[in-house]
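Listed next as structure tokens is one chain, alone, in the form predicted alone.
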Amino acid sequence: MTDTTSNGTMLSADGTPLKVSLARALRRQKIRALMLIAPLLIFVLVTFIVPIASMLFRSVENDIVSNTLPETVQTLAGWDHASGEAPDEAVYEAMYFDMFKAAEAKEHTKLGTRLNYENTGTSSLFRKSGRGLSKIGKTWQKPIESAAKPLKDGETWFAMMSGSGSNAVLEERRVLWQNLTGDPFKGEVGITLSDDMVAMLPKTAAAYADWAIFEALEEEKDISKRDPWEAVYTALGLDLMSQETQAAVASYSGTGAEELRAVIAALDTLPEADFKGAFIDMEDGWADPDVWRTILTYSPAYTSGYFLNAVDMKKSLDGFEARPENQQIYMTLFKRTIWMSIIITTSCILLGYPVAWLLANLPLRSANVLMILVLLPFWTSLLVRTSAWKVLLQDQGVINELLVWLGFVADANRLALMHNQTGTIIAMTHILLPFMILPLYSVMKTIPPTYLRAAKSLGATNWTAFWRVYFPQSVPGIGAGSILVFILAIGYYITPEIVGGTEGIFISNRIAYHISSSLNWGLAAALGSILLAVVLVLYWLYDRIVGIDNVKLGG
């Protein structure tokens, strides 16, 4: 029941005007009908949305490089790239502490992978490097603890730094952990470091800050009865080498004031700070200046590597440049999979469309029984269905086997049916023909058989009737059909794989390489984004010239 006031306002049976009534109940409306598609829709979000997009982020992020050396990447920006010569002995130095931590957490190696994907032999050269690291920190342990021998205990090194202060190194050197290892390094370490002895021995604070870190945290070690590793002495030996750090000594009481001492008493036995030497005499590698333009190159967080790789280019600190023609492959592989698509589409149409006009007009019976043998694939694996192909198209396979006995291939000429584009072809177009089909099937279905009748008795023969009048009206079927099929072949990479050879494969092969095989999921991350842009660019394209809205499934 409604009301009126006398300003005209219609009023709801409560009094409340109407319009804001019915606003209240649509709202309402709305609300309900979110909250019935909303457990559906969280799904679709966490497990096909979020995944999808933290997949295709892989293809500009890049952090490990600063992540796994910070140090490096800080002190290699003031390298002049361009000088055909390697960094000074400040990078090697940096390397020297940023590779032990890796070392240890062992994930220089995961480094020296995403690094080789740019640089060949990166990789190996991380690797073994990694194992000798704690041979450069040994010539620095031993002379050192034989001038002050109570460094050789662990304890002694846990009360000299000890302390009060502010611990502001230790939770500096807990992130650079967390970047590092993705962990969250979280819970008490067990000491406070010595102001003084940060002030004083900066290098050796960072060192022993990540030993104690990674041994009570990671190994869940009591520090202040473990020895550290070699890498603390190497900082010490580093620290106490500087004059203002030995002035600073001479005037300290604390504790380990005298093992200090005695360090820098015996400087002489200590080894000459040769970073740069110590490495290229692990790996020559070290040595080559594009090792070290590589780490520069993909030092930021974000990158655009992935997707020039995925172009056939790469990037270089002066810009981007073109890869050399023999490793050109990814531009090429693009190419074959529109191409190809278009043709198994193609090849779709011209032998579905008489399949889906037979089932359209055959009395119901025979229609049945011709639909059964359209779905009978759907029953079948798909890759039972390719290894058929496989053995039919093969060269001493059943096709070639007739061809010969029947006398029109000679036995050395049998036909190349198998890996090459051919047998990719033959075998996608029999697996997504019921595609192309069921489409045609459906919007045929609709189409009144009196139209063509209505055609004929004005005079209009068999294929004129069927060209004017019955193929404009399943059009909009073909639309459907090539949609499905084309976006379906875009992106096989189970049936090129098993009948397509180097020759045959789509670019979803390497895609499925290298998520699978080699782990560069960024550069396979940017080539299923590129993928993604054509398919969305071709969709675009088919929209304007043709128009979504001719496509439909029937009714």
The other form holds:
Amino acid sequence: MTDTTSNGTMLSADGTPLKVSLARALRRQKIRALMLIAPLLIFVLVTFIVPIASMLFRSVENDIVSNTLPETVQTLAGWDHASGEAPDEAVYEAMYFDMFKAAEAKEHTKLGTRLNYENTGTSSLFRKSGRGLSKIGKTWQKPIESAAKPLKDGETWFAMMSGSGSNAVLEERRVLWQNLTGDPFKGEVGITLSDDMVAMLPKTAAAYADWAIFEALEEEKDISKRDPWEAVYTALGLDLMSQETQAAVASYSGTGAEELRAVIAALDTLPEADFKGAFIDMEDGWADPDVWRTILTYSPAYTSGYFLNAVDMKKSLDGFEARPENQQIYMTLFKRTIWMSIIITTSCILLGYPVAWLLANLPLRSANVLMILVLLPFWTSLLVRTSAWKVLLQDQGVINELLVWLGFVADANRLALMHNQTGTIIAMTHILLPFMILPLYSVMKTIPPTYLRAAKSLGATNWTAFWRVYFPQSVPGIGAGSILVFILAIGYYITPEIVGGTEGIFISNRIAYHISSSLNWGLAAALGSILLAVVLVLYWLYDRIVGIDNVKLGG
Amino acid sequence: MKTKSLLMTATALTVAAGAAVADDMTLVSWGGAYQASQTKAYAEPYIANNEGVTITWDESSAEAVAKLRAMNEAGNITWDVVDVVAADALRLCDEGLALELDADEQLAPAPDGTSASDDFGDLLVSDCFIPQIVYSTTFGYRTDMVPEGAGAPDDICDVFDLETYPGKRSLEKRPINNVEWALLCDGVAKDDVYDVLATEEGQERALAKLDTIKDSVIWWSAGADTPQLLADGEVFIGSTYNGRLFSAIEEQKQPIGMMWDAQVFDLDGWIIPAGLSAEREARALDFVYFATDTQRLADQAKYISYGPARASSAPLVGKHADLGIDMAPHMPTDPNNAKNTFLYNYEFWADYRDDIDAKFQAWLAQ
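Starting from the form predicted alone, produce the coordinates for the form predicted together with its partner chain.
First the chain shown before, then all remaining chains and molecules of the complex.
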């Protein structure tokens, strides 16, 4: 069916080169094969890879600081953090407006919790300050309202602020709200900010836009009838204090001109623009440069802070430093987890090998009974087995009672078999044993017994026959069992929690603690990522040394 | 038909909004005897009053904060009313995961007309939290293991006195309560404990005091551990929640005695997750209004020895439903038991929890 052209390429029946048509057929086959596994692939991707990846991503994600305090973070960049002094007024002013918004949207406490992981005391500092902010605002609102009564009314404000213009400020502020809350904030706010006003009263326009967006889209109110919040008055007061604005107001004749002039006339009744003082009055913590240093350290959208914490380091503005010794725990736990997992794997090999050998070599009937004995605990709940070990191992437990009764151990000196590493090793070895025995058994089953007989008939002793002939063939089973047991062991936390006491707990116990109790998911993700990396590195090493092709689960 | 519509109207009236109300709700609690007491005292009478309502229980309160946060991120909140300890309520409120309530408007007044906020008083520790019970973390000891010549332990410092009272102790595997007790027995006055604990030296001092008994301590992480350890004779004395000890002593007749000195009061109550649909929120509010009124809170004390959170419920506390014994002397708030008490300091621990916990865990691992 094929032809050869003059230059020697093979052609298929339809005239295309054979190579091309072959490749096409192969590709089609591959796609078909891929389609067959597609459901599984998509399932694994959606339910396993994506959630794990997004969880691990939290270990570097840190945009909460810049989203909650956008203007503060910008202003703070100019602060000399090495000076040992708290930043100057501009930072506190930015903080006031940022925090005011965050407090209205109830986002400030989230940031407080986040920063409290790095600097103790920030949580209550933020929580308490959230309540104090409207008090600061009131000190501006009251004199402004008494200087110009119509400014008490939302309608006056609405008339004054609306007009014709590009509304760019409104859209800018909308994006800030979106970043702050993660909500879409879509829809009509119901106002076009007058460009003249934006130029004349920039701070007021921004604060009014903030309020209008929140009031219209979050609270779903008609902003033309509602009174703005305190921060808008504060902004107006600040705006009117500038000479430039005063000049502009003098020549301004639109809506609200009279009121603005009235406020300017009464400027001496307004408080001084001293947000630094007001913040420190509210909570002493704001005078502490450490708080600001923490905010600055964690202001970038991505941070290495969680990973540094996970290896007992601390991120600082000049790089990183070791944590104080009385807070170092994670490296100890990582080392312990790996070391104990190796011990558990080794004891599984030592205990599992003879059992697997028996399983493979006993007559079928007795092998089946033995197999059931191996599998029975495998089918029992992990929790039940661990609790059973508790009953056996405790001071007044079965093993100690037996030893005391037999006279091996004095009643006063009972063995400490649990609430320590011994307990974890014993219980986990038992629980993981089937994962060693089953791969070993399936490999041993394929080693023909005739090899041993042949070795012996050629003069080998029992030991030589085993060590030189049988054992090398069973190594792939040991490899498979060890990988299974080790990787399972490294991630265990229920068993260490119950029988491990304080010396027998693993790194996973801390991960579980940070996920469910301290809610420091970033740190948990960093610890988890490191654990995953350790497993992958060990796997790679294993592949280099033993060769993953030598691992057999059966056949 | 008529009775049903009447009932529906009644429900609608109690619900301020008067809007449509969901019929199914999921309550989250701690399981065990505690949840059973809630079923008897709150859920069953509520269903009897509101025909057609079904209640599903979920025993996830221990992980409520983490799970609510995950649900919120996934945008699918499956719980309607959640039982949490006050510290967790504070955190949920901080994270915006729980609904803020106006106690006077959304909770029942006392029968004599006292407003809910006065009736609960200081126990309303957060805007999101509706207190239910006062429980305490206190000590139980084996009466048959008290050394001859020594009296029964009646002082918190007996826990630290290995000479008079040898044997193992069980303490919770976290710093909260343990460091306070340690400082108290290291000579710090009760009023100064948190000031001292806020300093580096104070924290080290507390750990140093705990160090004196470290080798004799079994650290527990589940409330059921200490009663079990006591029953097995594994420890001489151990801390746990007073209700657990009550059931070990009175229901299971174990040789255990109570040591109430320096017991730490804590609160447990309801929160409603933020972001429920209007119908579900209305149902949740209606349930909470009913379940935290004076009579209901007093009823719960028939089944478990935790004190009702309302002042007006205290005089209504009667006898245990099955055992027929008077419940008042078993309450942590009973004057005989509450001679020397601590109230869990929520603000302090919200700030210092991560810091002191890191030090505590590092100390444990040494």
